[in-house]
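Only one chain is included here, represented as structure tokens and corresponding to the form predicted on its own.
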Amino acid sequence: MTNRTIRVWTLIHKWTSLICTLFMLLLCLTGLPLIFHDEIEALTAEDTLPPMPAETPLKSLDEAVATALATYPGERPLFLSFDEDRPVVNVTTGPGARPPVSQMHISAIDLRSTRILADLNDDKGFMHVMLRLHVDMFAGLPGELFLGFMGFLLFIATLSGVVIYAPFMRKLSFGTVRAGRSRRLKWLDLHNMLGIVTLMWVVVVGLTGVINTLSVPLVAYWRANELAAMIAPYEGKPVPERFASVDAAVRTAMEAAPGMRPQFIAFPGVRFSSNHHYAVWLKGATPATNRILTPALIDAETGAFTDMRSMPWYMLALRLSQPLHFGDYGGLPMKILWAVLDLLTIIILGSGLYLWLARRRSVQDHAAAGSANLRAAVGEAAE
């Protein structure tokens, strides 16, 4: 590369890094506890199952929904999700089909007794604050898209860093840290070395984070195209006044997709369903298909099967990017690795900011020294 090309890439690296660094530090710091959200929630969980005989029969999903509605009169069901390891369902209710999150109520219900184990509306706890800061900085969709743009700048900064790293390494062996030189040179070497070591992780986590910030527009696009085609015969039909059995809807969906299991149910009118259908979101039973969801639409008035289609590529990308972003698909060892790489990225971001400030201070000191020398020379000449 020519010197001019290197200068251009250096400027790109400098300004993209400076613009996104503080926001990336925020995301790295809030991301650390979120990596271990399952473990933290298990330690602080209030929905402990009371002891009951192992052969205790389970109540129906309809009874669980009725319990949640009785707890919050005047509300309607929105979602029902399944606990993978326990006979527990989480029922979400609200005053309308698409209320703000602050007006939703989530109840963890024991299917053995339909007793409410806990109210999961933790909108003030530590993990909730970390999640909101990480997702949208409490600014809703604009904040989410803004952080997505910062993630894109991180990708450009990483790419440009690799480009200018190549000529830098011509004179040094890989991993060299000139500890005996100035503090700034030592941190420059450390910044460059850690940047290359964490390169692929930063790219993967950064790009999956960008994809996650596009969740709202991607779901809206899916509703306007894929879902609209599936429910075309029902266009214009209102939300039914009475819903068919939830249990029957799940059975119908599972009969249409043998070997798959329900992950959650979206009730009519919500964002992940249509106005006239239950959307039973099914997942595969194997580790390879467990993250891939397929919606089965069940007529909420008659309980009849309507349609089922695989998700398009962009929704698959969205779905698969979520576990990849937080490293929660390989157990605790993967989470620990993610946390270590997160900490290294914090060091990279912090050292990059330090190097810019140190260089700026050095330039200002040289300029001040030059001005002082010039004034001295002028004074001597005047004498």
Given for the second form:
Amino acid sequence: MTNRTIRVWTLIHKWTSLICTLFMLLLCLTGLPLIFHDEIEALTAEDTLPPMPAETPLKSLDEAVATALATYPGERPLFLSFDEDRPVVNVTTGPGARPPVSQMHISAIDLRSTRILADLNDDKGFMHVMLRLHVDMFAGLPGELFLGFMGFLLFIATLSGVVIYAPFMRKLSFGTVRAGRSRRLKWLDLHNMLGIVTLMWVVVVGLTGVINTLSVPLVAYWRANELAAMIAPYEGKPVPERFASVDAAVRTAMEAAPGMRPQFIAFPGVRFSSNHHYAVWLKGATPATNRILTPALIDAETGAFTDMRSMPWYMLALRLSQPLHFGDYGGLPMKILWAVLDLLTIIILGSGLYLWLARRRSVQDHAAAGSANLRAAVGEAAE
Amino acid sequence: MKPRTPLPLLAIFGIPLAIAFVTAAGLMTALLDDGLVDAVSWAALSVPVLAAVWAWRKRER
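Switch over from the form predicted on its own to the form predicted in complex with its partner chain, please.
After this comes the whole thing, all chains and molecules, with the earlier chain placed first.
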């Protein structure tokens, strides 16, 4: 690499990092409790299942939906999702087909009694604040896309960091940390060492985070293209006045896809369905396939099966980006490793900021002494 | 610790590439199955963390 090439990559690294660092610090700090949100929420959970005889028959999904609607009169059902390990469904209702999240109500309903266990409308607690700061900084879709762009800058900063790692390490063996000389040298070596060992994790978590910020436009694109093609004969039909049975729709969907189980049901008109259909989102039964969702569309007026198609690549990417970003797919040890890698990333961000400030200070000192120029300072940093 | 002549690129990036590869494998495996495979993933994701600890412990004071 020529000195000029190194200088250009150093500038790229400096500016992409400077722009995104404060936001990345925010994301790393708010992300830390979010890694453990299951464990933290379990501590304060109030929706434990009351004991009932083991063979208590389950009520129908239609009855669960009716319970939710009776609790929030004037609203309509939007989603129904199934809990993984217990006979509980979560019914989301709202005043219209696509209300803002703040106007939605989620009821966790015990299917054995159709009693409401808890309303999951937490929009005040600590974890909720962490989540909103992490997802969109309370700024909605623009905030989400902005953070996505910051994540993209982090990716460029990481790549340029790898490029300039080479000239730094020309005469040093891997993992060298010179802690005995100047404080700046120690943090420089730490920054380089931590940056290079966490490289793959940072890139994967960063890029999957970026993909997650594109969720709204990606789903909108899917709805306008793939979904529109599946329901072409129904184009222009309004949302039905009355919906056919949810239970029958789930049965029809499961008959069309033997071996798959429903993950959630999107009611007619919502973002994840057409205006005229129940979309029953089915998942595979094995660990390798249960992250891949396939929507089966059931006519919400007649209950007839309309179509089922596997997801296009961008929706699969979106789906897989969730576990790879959250680190919630390998038990508690994985979450702990996620947290440690997150803390190492905070050190990388902090040391990068420190190195920039320290160099500025040293450049100013040199200039004041009239002994050195900026070029020398840049050259020194590249040693 | 310090080689006199500049290192070739492979010597600079050899270990980092290996760590990146192991990390990627660890991130992938846990997606495929539960149980034993998760433990493989924990071991793999420990590699970058242990590398950092090792480098810090052998720092030049």
